[in-house]
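Given next, in C-alpha cells, is a single chain: the form predicted alone.
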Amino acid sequence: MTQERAENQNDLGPGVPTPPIPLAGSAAHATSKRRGSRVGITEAVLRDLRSSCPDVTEDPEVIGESSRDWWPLAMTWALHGQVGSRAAAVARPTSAQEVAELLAVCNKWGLPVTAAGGRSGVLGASVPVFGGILLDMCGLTGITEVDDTSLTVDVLPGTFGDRFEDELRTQHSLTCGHWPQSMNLSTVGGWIACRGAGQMSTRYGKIEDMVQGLDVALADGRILSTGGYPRAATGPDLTQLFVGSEGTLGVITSARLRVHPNPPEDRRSAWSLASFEDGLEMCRRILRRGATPAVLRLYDSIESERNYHLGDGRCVVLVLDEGDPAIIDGVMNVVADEARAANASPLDAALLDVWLAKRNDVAALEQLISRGLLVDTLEVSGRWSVLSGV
C-alpha cells in the first residue's frame, strides 16, 4: 500500500448524499426558483409506482433535499430557502428490476424522470427540472463481481466512490484508479453518466477508458446489456454512447470496470519554473515521450502561491507516480529529465502532502456562499499547440 493510500484508508465518507448547503428554513418548505409549470402526480400513478417501485415518496423534506445538487449557483437560492425545482416525488429501487418496472410505469403516464446518484454535480443535472420523479440510485450499492485474472469488477451505479476504492484496495488489494475531488460525494454511477476525469487519469485513464460494460435500463422497461468484452471489431460501441448521456438515453443499473493491481509503491517530485509556459512544456515534454505519471499538476503564479506560498513569484509542477517500481522509476527518470531540459529549480516533494492533505476538501465553498460571493470553476480543454494562448 502506497503512502497515499494509507493516508485515505480511514478517510470514507458517509456513504449516502451530503448537502452541499444548508436551506433556509426547511427542506419541506423550500420553493422552486424554476416558475414555469411541473408535472405532478395523481394518487392512480402513485399506486402504479409503487406497484414497481414500493420505496416511493412525496415527503416534502425528502423531496426538498432531493431535488438539488451542488451546482454553485444554486447554493446562493439556497440561503432563501429556494431549490433549482421539486420533484414530485422521489423513488428510491434497491435492484435493476425496480429501475425498470419505475421506468416502465413512468413512461406509460408520461412522467419526466431525472435519475441522480450522490447528487455532487456541479451545473445542476440533478435538478428535476420539469418536476415528476427524481429516481435516487443509491439504494444499488456494491461490488458484485471481482475477476482479479481479468483484473475487471461489476459494481453498482449507487455506489460511493470512497467506499468503492476503499473495498477494492482493503478486500481484493486492487485499483480503480479513478480519483475526482468528489471521491467522498459521488457514485459509480454517476461518473460514468457524466464522464468523469480523476486526479489521476493520467495513469489511469478517464472513466470511459475504465468501463468495459453497463447494464443500462431504458425507458419502456427493457435492460439493455452493452460491451463486457476486452475489445469488439465491431461498431458502433453502445457502451460509449451511454458513457456520458446523464440518464438522457437510460438509467445504468451495473458497470464492469477495468480495474488495477494495487500500487506497491509510489515516487513524488516537486518543481517550479519561470512561466507557466515553460511548465506547459515541460509536461508536454513529458507526455511526448510516453511517461504517464498518474499526478502531473501544473499552477500558474497565482496559484502556486496561493497554495503553496513560496513567495518567489515562479510556478509549481507537482508529480506522483504509483505502481510497480520498475515502471514508476522510468517514468520519473524522464520526469527529471525534462524538468532539467526546462531549467526547473527541484522543491520538497513534501508539497505533495499539502496537496494529498486537501485535495478533496470542498467546505471553503460553503464558506465564501454564505458570504455572499458565488464560486465556480472553468474546464478548458485544448491541444498542446494552442494551450499557451488560452
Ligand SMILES: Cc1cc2nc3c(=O)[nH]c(=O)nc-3n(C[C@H](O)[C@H](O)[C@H](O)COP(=O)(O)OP(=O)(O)OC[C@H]3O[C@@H](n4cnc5c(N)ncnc54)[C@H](O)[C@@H]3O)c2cc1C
Second form
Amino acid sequence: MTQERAENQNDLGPGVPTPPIPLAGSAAHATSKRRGSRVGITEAVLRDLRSSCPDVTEDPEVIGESSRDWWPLAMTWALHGQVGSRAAAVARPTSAQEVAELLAVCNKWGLPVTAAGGRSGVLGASVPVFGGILLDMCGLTGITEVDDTSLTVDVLPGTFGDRFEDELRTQHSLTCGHWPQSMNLSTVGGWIACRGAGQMSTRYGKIEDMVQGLDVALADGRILSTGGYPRAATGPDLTQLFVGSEGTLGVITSARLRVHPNPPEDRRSAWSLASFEDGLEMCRRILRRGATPAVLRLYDSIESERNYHLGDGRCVVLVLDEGDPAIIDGVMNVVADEARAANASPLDAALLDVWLAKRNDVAALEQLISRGLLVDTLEVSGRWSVLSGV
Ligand SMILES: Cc1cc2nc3c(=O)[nH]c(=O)nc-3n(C[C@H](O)[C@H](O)[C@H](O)COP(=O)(O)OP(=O)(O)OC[C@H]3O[C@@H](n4cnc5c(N)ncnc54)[C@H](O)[C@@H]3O)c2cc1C
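Having seen the form predicted alone, can you show the form predicted in complex with the ligand?
Following is the full complex, with the preceding chain placed first.
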C-alpha cells in the first residue's frame, strides 16, 4: 500500500452528519418546502418520549438541520432557506433499548418516525415528510465485537464509514471493503438501509453480500435478531428483508458484517481503448474468466478527458486489486491478457493515484448548485448482453 493511500485513509471526516450546502438564513428559521399537514407533539407526548430516550429536542436549529439530506433538488431549496419538511422533534438515542422504547411510545401516540444516519442520502429518504420524530441514529456508534477467526464484526448503525474502516484497519488489521464515495458522510446503518454499493464491490460485493445478521427495533418496540450465522437452508432470509428497506420496516440497531484481512499488497494498471464498447468488452471478458479486481472502472471519452487529460479521445480503464499477492498477481495477469485482446494501450498506473486522491471529493456539488445548476447522478444496471445499447 502506498504512503499516499495510507494518508487518505486517516483523513477522517467529522463523525457527525455533514450539511450538504449552507441554508440561506438559518436552520432555525428554515421553512418546509412540502405543503400539507405534519404531525406535531404535545407536552404530554414529549414527556413520554423523554422517559424512553432522554435526548429529545425541539431546538429549531437542530430540527431545521436534521430535516434535510443531500438530495440535489433539495440543495437548491436550501438556497432559498427551505428544507424538505420539518420534524416536530429530534430524538438522539444512545442504545438499542432507547430506540425500542421510543418506537413503542411513538406507536402508542400514532407519531410518524423517520430514521436518519449520516443524512447523505440523495433522494430525501431521511426527510421527515409527515413531521413527527426524526430519529437520529448517530449516537449508536462503534465496533462492539470482532471475531477474527470467523472474519465477522458487530458494529452499531450510527458508525460513520471512514471511522469504521479506520478502526478495522488500524486496530484489528481487517477491512470491510465497502467504499461508497460518501465514505465520510454515511453510516453503516444507512449503507444497509439503502442497499449501498462501494467502489470496490467487484471484489468485496455490495452491502447485501456483507451483512450476516441484524438487530432491528420494530415499530411496537420489540427487538428482532436476524441471521448471525454464515448460511441457513430454512425459510426466507429475514436479514435481506431489512436490507434496502430504508427504515420503513424497522430501525437497525446493530449489524454483523463479513470482513477480510487487511490487504497486504495491491497491484494497479491503467489502459486506454479506442471506444467505450471496446472497454465494456474488456471488462466483460475479465469478469467472465473469474477475475474480480477490487476496482474496475471504465470511463467514456468525455469523462476520460475531464479526469485524466489524455487529449486523444480514447476511453480509460483503471484496475486495482488488493489482497494476497498470489491471488492478485493471477487477477492482474488475466487483466493484462484481456487488455491485449482488446487492443488496449497501457497507461501510467499513476492514474490510479489521481483517482484515489479525489475519489471521495464532493466539493464540486456545492459549487455547481450554488451557481444555479442542478447536478445529479443516475445509476444504470443492465445485463452484459444489452449493456452497450443502454
Ligand atoms: C457525494 C455522495 C456520494 C455518494 N456515493 C455513494 C456510493 O458510492 N454508493 C452508495 O451506495 N451511495 C452513495 N451515496 C448515497 C448515500 O451516501 C448512501 O445511500 C448511504 O448509504 C446513506 O447512508 P446515511 O447514513 O447517510 O443514511 P441517511 O441518508 O441518513 O438515510 C438513508 C435511508 O436509510 C434509512 N436509515 C438510516 N439509518 C437507518 C437505521 N439505523 N435503520 C433503519 N433505517 C435507517 C433512512 O430512514 C433513509 O431511508 C452518495 C451520496 C453522496 C451525497
